[in-house]
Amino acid sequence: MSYRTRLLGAAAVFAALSAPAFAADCEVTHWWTSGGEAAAVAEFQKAFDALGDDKWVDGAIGGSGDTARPIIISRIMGGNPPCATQFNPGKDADDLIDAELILDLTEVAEAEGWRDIVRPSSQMDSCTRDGKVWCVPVNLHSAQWMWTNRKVYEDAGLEPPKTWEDVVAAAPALQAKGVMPLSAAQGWPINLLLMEVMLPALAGRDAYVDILEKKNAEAAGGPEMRKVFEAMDEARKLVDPSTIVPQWNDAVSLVITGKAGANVMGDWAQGEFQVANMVAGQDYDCLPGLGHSPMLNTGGDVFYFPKNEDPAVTAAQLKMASSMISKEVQVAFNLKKGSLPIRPDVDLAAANDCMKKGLAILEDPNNIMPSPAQMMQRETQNAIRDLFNEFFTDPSMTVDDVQAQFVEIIENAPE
């Protein structure tokens, strides 16, 4: 599409959006409820409310995405849809699209050239089906980060760790001072530690994709995957089950307050450090790929807009989608969220050391890998999550046991 054609298209779209219409109250459902997340979503709300008389009505759902997704889908299928809703890139909205319950964003996406400004291209691919655009990507989140509190290690007479092996080696000294070597949260954070972080960092990117996307059961039962389970066995020995907390941000808080030395969590943890006024590279460190591998996955967040018979709501939905991907809002939102902007043409002079590390890694396309949500059906992800949580919390389950059950899940996983 030529630049002139794009300008004409954008003019047509926004002429339609600016036509007289009643104001709309636009309920937005999401599961961003921690301190850093709330600060970030407030930037979306502020930008949308500034566009006119339409109002953002916050519909935050407590808990994780695993809790929120079924509620959101049930509302949409049941005829009580929100105006907009958060999902992750992947297959979660496919049934809603097939049922013609999601607003088609193709016109505004083409008018603004989303395909040209979104990086990496896989994020737009996740929003595109049958040549049409169904969602707006708003950030690039990566899971492959380990967070450490510098003061904790220095107070124990240790150098801050540079690798996973350093964290393990430092464990006795921290435990002697009453500090947890590793904090953990129940549910999906344990799955993230093993499947999204340890697997690519210790077995390699090829094994990660081979097992999760290609459903290679032989690789799932092979020696490289065994190394991953052995590392997870090592990790669970660092964590007293009684100290496993309910939510991911609780586990990050233990590092922030110096009660734990390290936590493995996605880059959204950075928002919590910022709320605590801690400085990256001074008060805390962020180690991609457990200090081994500078690879990041291409997860993140997207927003879908369920169809609504009220034209005022439809107009508000299109304005919200455009606002979320605009340069100014991308900067404001992602600096608070700890994630990376979905477009590379923004001014990130205010980015901290951890965000700069992430941006540098993404400069090389070979460092980018898909997230599990982009490779596997939700039912398979849930089965793996449950297995890994059982392994992490049940000392009687051996490495052989968990690997055998993992192979069975991969063998039976749908494409």
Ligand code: BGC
Contents of the next structure:
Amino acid sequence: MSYRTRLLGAAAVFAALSAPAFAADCEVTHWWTSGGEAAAVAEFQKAFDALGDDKWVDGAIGGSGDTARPIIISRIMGGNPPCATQFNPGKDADDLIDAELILDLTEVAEAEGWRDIVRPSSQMDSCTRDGKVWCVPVNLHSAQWMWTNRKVYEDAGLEPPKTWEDVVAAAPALQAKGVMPLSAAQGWPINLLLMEVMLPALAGRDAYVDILEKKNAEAAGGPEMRKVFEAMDEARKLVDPSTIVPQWNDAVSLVITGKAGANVMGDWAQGEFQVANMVAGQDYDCLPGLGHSPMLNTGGDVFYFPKNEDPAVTAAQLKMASSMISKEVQVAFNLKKGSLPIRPDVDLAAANDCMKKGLAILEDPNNIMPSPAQMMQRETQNAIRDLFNEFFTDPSMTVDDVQAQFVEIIENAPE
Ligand code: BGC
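I've shown you the form predicted alone. Could you give me the structure of the form predicted in complex with this ligand?
Up next: the whole complex, starting with the chain shown before.
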């Protein structure tokens, strides 16, 4: 883009951002309802409300992304859109963009140079369709973390685990004390353990991308993938199905309160440890890639702004997008969220040990993997999620059974 175009873009955006438009109430839908998440989203709200007379109206949807996404999509499709909404970077909003229901953010993105400041570039790619920018990326989350409570192991006379194998080996000693070796939550968290964590850690990055993105059914049925199902077979034996809790943060809370030794969950779990005043590297550990492979996927969150006829709302939407990606707000939000800022040019002196580990891993581009939402349609992800949950909770389903059904899903998956 030429300097002149950029200048003109900047002028137009500045006019929109500083227009004395009437104030708007801006309802923001998201699924950030755990303690850590609520603390983080409050930073966005505080920053937006401080900009002027527009008001953030919180539209939190309880449950999880799986509950919230269909509600948000049907509201936008049905003509009752929120002013702004969270999604994950990926394909979830493609139909809404194609139906011309989403505000085009290209002008503000170009004026503020988002493509130059956002890293990795895959996160801007996820917001770009047909050359235009449709969402603002606000953070980088990765799924590949195991969370362990040091005291639980020390009380059982053990060293805190460093790998998945250590967690498995410690199980009898913990169980003898009435402590769960592994906590689990139903639905997408079980899928996260198998598909996002065990698959790349045990079968490797290439197999992960080959199977999920390239839909290689042969690899899905091959020996590397079999190793993953065998590990999951081992994991399900550590978890009594009656102890599986409904929400991810309930499972993390079992680790925080010492009722369980370990949980595998994305780095958003860090927000919960922070709210509980626990210190990384002292009270708890965060082990990437099951303690083996320091590779992270680049999931996270983005915000879309459904089109609105009211110019005051449009102006508020542009202001909100700009505020969310600004340096100060990036730091305040991400420190509470447990995610990494979407831009590297911010002051992270206050980052905790886990964040520092994540940042160090991401410095090497070879350690970065795409997230499932960037590789597959949501229906495919849901089919896999349901299959893996069945396997985890039904001991009569064998490794052969689950692998055969997995191959079938991959064979029939759309691009
Ligand atoms: C989001 C995170 C969120 C997590 C659990 C993920 O889809 O990217 O921001 O904390 O769900 O609610």
